[in-house]
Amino acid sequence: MQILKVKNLNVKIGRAPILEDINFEVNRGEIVAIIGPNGAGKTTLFKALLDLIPYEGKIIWKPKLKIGYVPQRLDIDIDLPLTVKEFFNLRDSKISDAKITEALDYIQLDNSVLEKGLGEISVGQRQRLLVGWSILDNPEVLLFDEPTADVDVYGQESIYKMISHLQKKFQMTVILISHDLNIIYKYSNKVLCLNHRNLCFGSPELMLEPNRLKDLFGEEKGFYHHDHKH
């Protein structure tokens, strides 16, 4: 079943052209990636598909979606005297207990972590944070800018492995912004290529040729095929 379909899609910021005739197609379920240099307008994209921006053509996302964002980063002083469990709260004064317990354990964290202040806990662990507070509405899209920036590469592993869990036993589907190749390519069911114009679109066995990453980046790109997709 087809949930987004963008067709067209331009976006300026004032005379200068950010996005030009982006043209792609999402089904419910899909894992897409995003992947393209430094300010070829990944984040400008996301924007658009939440209607944050003014933009010129058609973005038609399937009829009372639920949709969940997670950003690069908790923007948010962790130095304030913030527990985990009152950060929840921020969400939803009136949420259960129950509720809480429930999304922490589909991102993978214990109880124990809930009388912890932001500060005492690690970036990975604030960034499944962001995931737990994005899933507590039940969204059946979930859109993630560069999941993993600040993450170590054990920690960006793990959270694309909770990433993956979270698609598969919600029938979910994700739109990330990732420079992961190897991970994109692991977990991912399509690429869109973008540098301000869609390059290419497709299944990542055939968009992350050697040839179509250096044509996106401009230069050579390291990148080596896996034998098999888990």
Contents of the next structure:
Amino acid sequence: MQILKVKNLNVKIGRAPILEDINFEVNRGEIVAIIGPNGAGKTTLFKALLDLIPYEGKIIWKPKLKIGYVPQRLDIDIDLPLTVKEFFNLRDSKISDAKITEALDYIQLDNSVLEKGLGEISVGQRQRLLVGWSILDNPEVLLFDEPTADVDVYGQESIYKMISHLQKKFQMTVILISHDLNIIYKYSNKVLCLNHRNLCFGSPELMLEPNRLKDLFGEEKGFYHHDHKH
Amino acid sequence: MEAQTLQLFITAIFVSISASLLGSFVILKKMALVGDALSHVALPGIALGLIFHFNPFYGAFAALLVAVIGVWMLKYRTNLPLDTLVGIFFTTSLALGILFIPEPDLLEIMFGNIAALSLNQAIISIVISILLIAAILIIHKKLTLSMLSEELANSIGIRTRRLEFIYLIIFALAVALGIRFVGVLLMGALVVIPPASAKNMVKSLFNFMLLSVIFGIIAAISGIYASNIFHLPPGPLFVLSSSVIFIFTLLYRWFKK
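I would like to compare: after the form predicted on its own, may I see the structure of the form predicted in complex with its partner chain?
Now the full complex is given, and it begins with the chain already shown.
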């Protein structure tokens, strides 16, 4: 079942075109990875998908779809006076403890994290927490903006495992931005290569061919090739 | 205690509560200096009030409102950093204020004078403070979330620009109220120091807001009390009490580690 169709999407910021003529579709239960160099318009595409910025063209979501969003990072101090529990309550002050425990369970965090400060826990824990926060409302689609940008390699792997687990368990659809081609190859069903324009859209095997990557990133990323001949 | 003194205490407490609560979010947003500088923008409004003989509070509020809306609009139109815009508004208004405010009044406006508070003014200040406190409590969760991440707030349907606008109006009102007590130059201290002190001691948002308010109240009471005893102007003492509290919380923070 199709849940998102993007057709002839154009976004300008000021006079500069950021996205030109973007087209793709997403079906229920897919994990779609968006890749592209810095400044390619990946985050802008997300903002358009979330209807936060003006755009031309069509973005058609399945009606009454609940969308969860996980930002790249929270820019906060280590001593931010806000506990993890309070962070959950910011979303919904009447949320039950059982519901919070359930969410923590999905993201494999212990209940003891609730009384800790949001700035105090590790970056990896915080990214998991953001995932937990975004699934509180049982969304059908999750948008991840480079969820592991600040996380070390082990943390990244475990976050992607968790995403993949959630997706299987709830038949959730996941659209994610990532730089890590290995991860994309491992977990995604579809890849959208973006560099202001939609350079390719299809299965990861097809899209991560070295020539395509060269088109997208320039020469230097070609060496990733060997990782994909499994 | 005389009725006049009691009235002063109660008004100062309410004004201080609204300033501290507002300040909690100035601190959360890491805008201590911006908030401080912005509070000086009231000066030309007060000057207009004095020249044309209307209540300087309205002048101060109008000037602050123009400045915060101006800053808000320019921020979104020009993408200039907030501190640059505030810096320009602040120094421009200081220059205007100093040119136009009659010299005998200048000192009072710079450093406040609560002794001159009438019963009517006291009641108005208390009522506005209560409204401000209620408004901040109503929006505080949305405000906190939008300070953590604008996109995250947007994604659950919070209209962050409108929220920021409401917050700036609250800022203008709270600052206009406080200026009578501590003056234009010291107003920033009333907003910034109590929550900055609270932040040294707590981990949760609830305790942070509560402790900011408590520190604000202690500073108000001890400042006015000390001014009665030593026959010194209350504004600076108000602020100095806050600073003393801050030093204690800083020691607490060090020893805790």
